[in-house]
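As structure tokens, one chain now follows by itself in the form predicted on its own.
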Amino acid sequence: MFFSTIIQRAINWVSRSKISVTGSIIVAILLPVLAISFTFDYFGFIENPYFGFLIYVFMAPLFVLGLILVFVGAVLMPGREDLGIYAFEYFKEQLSRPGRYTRVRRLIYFTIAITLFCGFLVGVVAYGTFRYTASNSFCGQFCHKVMEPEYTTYKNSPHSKVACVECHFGKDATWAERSKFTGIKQLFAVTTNSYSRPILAPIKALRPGRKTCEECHRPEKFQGLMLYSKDSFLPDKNNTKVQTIMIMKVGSGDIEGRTAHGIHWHVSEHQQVFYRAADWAREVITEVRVVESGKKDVVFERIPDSNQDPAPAAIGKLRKMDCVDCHNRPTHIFLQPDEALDRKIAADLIPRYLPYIKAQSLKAITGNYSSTKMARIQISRKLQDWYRTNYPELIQKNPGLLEKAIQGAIGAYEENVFPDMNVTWGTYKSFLGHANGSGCFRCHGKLREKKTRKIISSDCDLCHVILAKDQVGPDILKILKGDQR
């Protein structure tokens, strides 16, 4: 009877304005879809970014404007008639009535407890929207073609266990915020189609480098050397495997007492290096600035190409080295044709003993694709017409093998070169290393110093020993495994 009556009354309560009852239709539509939608996404029933975009984006706001429709209707712009059992008056006269104690109690463990239902939904809302747009789902997947090329690049890549939100805003507020107000910015530009083809890299939008890279790898602990060993395979008849080893003089900075030194010498905090450049990707470095505590700062200008051609203006304030001026692209790795190729051959998805193999695929991923669908097609065919002319026997004997071969070649293809956001071989460069005369020969062997004008050291030993190079099975890989023989 009590709770009739309640029902009731709070029918006639949200009645009272049209606003009121726009929002009660919407909460009682989407309260029960919601509910439905929540426990499937959250036990993992289906996955799908659209449908969680569907639920946390769309679904969850208007179940709360329903909310608040109910409440600016019903509380702050009633129709002609009183509150009712909410008004001030009505809980004054009956607490002055003898024996009504009790049943206006009941009436506000009744409100308190709808209020605290509502409460907890638009919290179980506001959560549900953060961790879905915080998943790597929404990140990499619900603009499918803008971000296709880094979240194929990220899913292949030795960080693919870590959420994209570890290292693009981690647990600090301050880039949180910003990173939700940026994401904004991109989902107008994805809208409106305004969005850069390919995507640039976020320098400036990141968080700083050691700031993120710290939380897992200890620079405390980067010391001494390591053995470094890379298979690559020849362009020849039989693809022939040659190996390079080297020590990497991985070094460390001025940490726990240690003298920095090494390849980590460079994030030493005691003598720290600040560089300039001339272009927003970083590759032309045009002023290297040693900042020591207690001493005048050395400063380094770039060499110009010729008497004739100054150096070029830099661009923008002086930055901190950091991780990632070498390690520019540890989650986002695209390869050279070359290394995808290899590491397939490697990996035995590309059969190695298929007569030329190497070159042939090569020359079929090189090409110049207008999409994806069409360098499928082909590099299918110019590897079928190679083999079928060159090779008629052996395709015949192994079917099968040609068409392995293929699927490797398209898969160095597919996770490398995206047609649609003009992402081609080496659109995005890798400094880790000196490959083409990038990496560390940016500064290396490019700036003198200002007064003395010594060159900045280009010497191969500074950061490794090479044991052997593009070797068949190097002797001292064989002194490393114990075998002399």
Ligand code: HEC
Contents of the next structure:
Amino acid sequence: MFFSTIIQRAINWVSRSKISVTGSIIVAILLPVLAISFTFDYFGFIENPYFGFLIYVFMAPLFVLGLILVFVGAVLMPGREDLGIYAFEYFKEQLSRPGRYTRVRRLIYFTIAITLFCGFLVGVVAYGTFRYTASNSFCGQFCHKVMEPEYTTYKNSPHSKVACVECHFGKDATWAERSKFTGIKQLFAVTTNSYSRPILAPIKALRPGRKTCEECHRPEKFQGLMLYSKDSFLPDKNNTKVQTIMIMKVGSGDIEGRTAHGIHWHVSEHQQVFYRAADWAREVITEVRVVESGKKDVVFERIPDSNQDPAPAAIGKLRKMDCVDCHNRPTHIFLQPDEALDRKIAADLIPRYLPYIKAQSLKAITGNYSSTKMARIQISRKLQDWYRTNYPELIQKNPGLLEKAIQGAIGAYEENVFPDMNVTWGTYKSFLGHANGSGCFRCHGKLREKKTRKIISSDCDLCHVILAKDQVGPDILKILKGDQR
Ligand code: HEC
Ligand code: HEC
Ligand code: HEC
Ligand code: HEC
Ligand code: HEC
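Follow the form predicted on its own with the form predicted in complex with heme C (HEC), if you could.
Full complex below, order starting with the chain above.
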């Protein structure tokens, strides 16, 4: 009795204006749709990660708009309008007259038809949105400025044909993982300009786990050894080419009777490596555990610093080591300036026969520039000035040579440095080696077994055998290539 009076009053209140009736229709339609969609999203029934886009960016604001309309209509324009068919009273009156039933029925059929048609349209649009938001162009280009560093490096990487979502969600990502990367937060961050520059790595949700990589790679199948060779150019007059040749002990996980060994021992099925870090970037590792098929549990602790600083406190849970703990840059590969230039010289995008070009372009691209545009101007100017002063005849005879070098140097800069996003040389580190004591040396040589005090080895031959280090025309290469009989 009491409730029906309240409802009656509410209906009367709302039905006093067209605006609030429109608002209440929107609210009435969206409420159940939103409730169901939200439940689906929460429990992860819908596979597409951008399902949330539709819910939170499209439907939810519309719902709120509906609510606002109800209030605006009811408060600002009560009873001032001719409500016509909108009014509740109208329906009541029509229904109470027997002859009017057909007209009302027709109205109902018409409404249903319109609703179905609109539903179909919304469905088509939503499907399109789903497809689009999961595409590379949405991920990499929609938020062009924000994703530029990742998109550019991705385009230049061996994985440029793998879709962003294949690594970033994989097939069986949980709701929690997906929702964090659903793009909603990111979209709001982009529209409100509040995203972090640079984007922090790792993104919390971004955990390309073993399954993701193992859709395409099977480290347990790897063979034991792999040849590593790298060409570099010295910063001398001739830009001398030197080569580093190593045998990488890639090893394998255990399969087909082989025991896990070498570098991919860490991702064997039979023992698991866990670790805990003291920082978000996972640079300072405080504890490592090796658990063997639930039997053995070997604990490694951080070797105390000699300067008696208190041991860094761990944050977060134990993390099971997987592919991205070493291959953290499988596709967003940001090179060091030295390497970036070496590649341009090796590909003849910077002419090697221009004296001192390695040294001079290195100087030019490591300057501190406020924008890419400034960088282009400055790199060009610096190189022009230096060669005009030191090699005027050479430049006069062959101006194309310097122009090519300038373009190459600018390319090396633009592919790795993004001033708009505060991404500069070395912002994103690779863990795949041991540059600056990071990467493998976060554990190797830094932790020891708790009981036996045996240090995790950093013996130079543990992971690779160096056959030549920055050598000019190393003999070993001639042997490997079969040039020396
Ligand atoms: C081969 C797998 C792979 C592909 C394909 C891929 N990513 Fe990533 N992405 C990663 C990994 C691994 C990380 C770093 C994870 C970590 O450090 O925990 C990452 C990090 C990121 C980050 C955080 C910033 C950073 O550089 O660490 C962004 C943003 C990102 N990716 C966007 C993209 C976009 C956009 C695409 C498609 C154009 C894409 N990714 C394609 C694997 C991938
Ligand atoms: C959809 C398939 C696919 C997925 C998923 C994938 N990769 Fe790859 N990956 C490839 C292909 C194809 C190549 C070879 C590209 C080439 O040689 O140009 C490759 C190459 C590589 C290489 C050798 C790179 C080089 O410099 O030659 C490494 C290392 C690698 N992937 C690691 C990973 C890791 C780690 C992950 C998970 C984060 C991953 N991949 C996910 C397909 C994939
Ligand atoms: C302990 C660090 C580490 C872990 C963990 C690791 N890798 Fe590697 N992986 C390496 C190193 C080091 C190499 C040697 C290649 C190099 O130096 O460029 C390599 C090589 C590779 C290659 C290239 C092999 C080739 O023949 O070109 C692929 C592909 C690869 N890893 C995939 C994976 C996948 C998939 C996982 C996870 C299941 C994984 N790795 C886990 C360190 C690791
Ligand atoms: C999270 C810590 C951690 C990181 C990071 C790490 N390792 Fe290890 N690694 C270990 C532990 C623990 C062992 C086992 C040591 C022992 O049993 O004495 C090990 C053993 C090894 C072995 C010997 C495996 C065998 O038994 O044949 C190789 C090779 C190796 N690591 C290579 C690497 C390379 C290469 C990297 C960097 C790309 C790397 N590791 C990064 C923890 C780590
Ligand atoms: C835990 C494994 C591990 C140990 C121990 C280790 N390295 Fe390495 N080393 C690597 C990996 C992985 C790479 C990177 C390969 C790559 O870039 O793909 C590397 C790369 C190198 C390179 C080539 C770098 C370049 O720029 O070309 C040199 C030189 C090198 N290591 C020397 C050493 C020396 C000297 C020691 C002994 C103090 C040592 N390494 C110990 C894993 C190891």
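Numbering follows the first chain given and starts at 1. All values reported here derive from a predicted model rather than from experimental measurement. Under this definition, the rigid core comprises the largest set of C-alpha atoms superposing within 1.5 Å between the forms.
Peer 1: Fitting the rigid core first, would the Cα of residue 465 be found 2 Å or more away between the two forms?
Peer 2: Not so; residue 465 is displaced by less than 2 Å.
Peer 1: Does the distance between the two CA positions of residue 476 reach 2 Å or more between the two forms, the core being superposed?
Peer 2: Stays below the 2 Å threshold, so no.
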